[in-house]
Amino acid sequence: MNLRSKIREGKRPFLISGPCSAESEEQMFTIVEGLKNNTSTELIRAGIWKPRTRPNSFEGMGEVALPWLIDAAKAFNLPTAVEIANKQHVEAALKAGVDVLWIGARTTVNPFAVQEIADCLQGVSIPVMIKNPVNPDLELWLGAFERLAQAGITDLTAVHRGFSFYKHPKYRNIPSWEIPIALRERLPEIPLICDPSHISGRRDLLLEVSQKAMDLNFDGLMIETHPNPDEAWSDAKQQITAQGLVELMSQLVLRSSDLPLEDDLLKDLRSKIGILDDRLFDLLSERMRISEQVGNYKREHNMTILQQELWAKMIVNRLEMSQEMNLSEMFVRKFMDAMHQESIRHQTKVMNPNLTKKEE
């Protein structure tokens, strides 16, 4: 199958679903039957090998489970996808007749592992989906695509599943939406799928994350489903039933990505935004010129660039203002940090002119 064409030319969202782990022949047949008869699922996923954080956790049934997935999907005329992490997984999946491979986040983060998979796929024509690495590193994600492309794999798809964060109050893996957006900017021809199950880690957040992905013009969704989610052997809290998937999809609002170029109101609003953006950049440029004057003062008085106590007070003050200004604390914090780093760069340039190399 040509997955890229199927995603881009088909109805949005392209839906991938199936259990976190293939647990038994009966489980696979039951969930695939439910998905085929009730949902618009176009690709069946199932974990065969499960990379776990600690030993003695359920690590998947292994190669014995491949026929359960293949036979269940074939019975309902659906293609299959499995996660692979090494050469042995690739060889077993190809031998079993899996239609699509995906590289998981714990593998994408390791260039050696990705290269081993790429080398194993030399001369093989099969679609490969690549999840983002566990840490928010766009270059690592891009590198995985480059390694597969150099091996001759051209049917590639990106899967955004969020990034590891220690005990986040809401998400299992923080979305950091700016990273998949940046990936699409660099690789506009690559379809982009969202994995709300791994971002949310809990079924009550699946709709929220799925809607955000659709509003950001993602091409599809990968959602974990199970006949009895509460009894699942892995990631029980984030899985839903086939009927739960039906309900979720019925609540999604799908909006057009087409620009109404002839709409005068939108043109006027975009023009106003452009004017404000110009003013913002003028103000930022002026602020950095003043930062250089501050740098000159600090150099003359032998002061350090970073004044930690003053900076801490500035952050507290701006965060307190965020709600009044109708801005999120996260945005204000990121903006202030970015502006502070640029200010430090300008002060460094005037305080240490002989040591500061010209920036490219």
Contents of the next structure:
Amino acid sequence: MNLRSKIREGKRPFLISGPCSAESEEQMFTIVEGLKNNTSTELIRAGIWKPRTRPNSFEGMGEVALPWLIDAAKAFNLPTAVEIANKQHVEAALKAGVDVLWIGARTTVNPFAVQEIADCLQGVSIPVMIKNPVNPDLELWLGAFERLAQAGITDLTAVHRGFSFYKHPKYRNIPSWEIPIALRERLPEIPLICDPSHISGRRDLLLEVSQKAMDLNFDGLMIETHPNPDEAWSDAKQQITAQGLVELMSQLVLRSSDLPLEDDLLKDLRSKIGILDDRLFDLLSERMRISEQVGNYKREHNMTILQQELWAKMIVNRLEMSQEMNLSEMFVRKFMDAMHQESIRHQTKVMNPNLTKKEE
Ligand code: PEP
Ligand code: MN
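Can you swap the form predicted alone for the form predicted together with phosphoenolpyruvate (PEP)?
The complete assembly is shown below, putting the previous chain first.
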């Protein structure tokens, strides 16, 4: 099967669905039947080996579950996808006739594990989906693509499943959309699928995250489904029924990604944005020139660059203003931090001209 062209040439969004884990033959048949009869699912997923964060939780049924997935999908004429994390998994999945493999977030993070999988796939023709690593490291994600490509695997797809965060109030894994967007810039030929289930961690967020992915022009969605989600042996809170998936898909708004370049209003708005961005950058550049003057002053008076209390006050002021300026606190914080770092770089340059190398 050629997954890449199926995704690219088919109707958007390409839908991948199925349970977090294959639990029994009956569970697999029930969910695949529901998905086939009611949804536009084109690829059935199921976890066979589950990389769990903590020991002593359900770690997947293992090899015995492979025929449950494959027989159920075959009965409804659908291809299958399985997560593999090592050589043994790859060999068992290939032997059983799985159509698509995917590398999970906890595996992408480890170049040794990715290389082991790549070596094992040398000379094999099978599509592979690569989930982002658990940490927001674009290079690590790209590295996994390169390792697979070097092993001759050409049918590659990216899956964005969000990034680990300690006690985030909203997401199980924060989306940091800029990272999949940057991946698409670097690998424009690779289809991009969003996995709202693992980003959300809870079913009431699935629609919001799926809609965002569609508005960012993702090619498809991977959504976990289960005949009885509350009783699921893994990821119970985020799974939905086949009927739940029908409802979710019917609420999604699909907008066109073709830019109507001749539309005057949009052209006008875009040019206004261009002009504002020019002004913003002029202002930033001017601000850094002043920072350098401050650096000169501090050098002459033997003062340190960082004055912590002053900086803390500036941040608090800006955060307080964020609401009335209609900017999120997260954005204000990130912007202020980035501007501060750049300002410190300029000041360091004038304070220690001989110590500062050309570009960090
Ligand atoms: C999964 O898809 O069930 C899974 C374990 O995903 P991730 O690698 O994104 O955690
Ligand atoms: Mn899961």
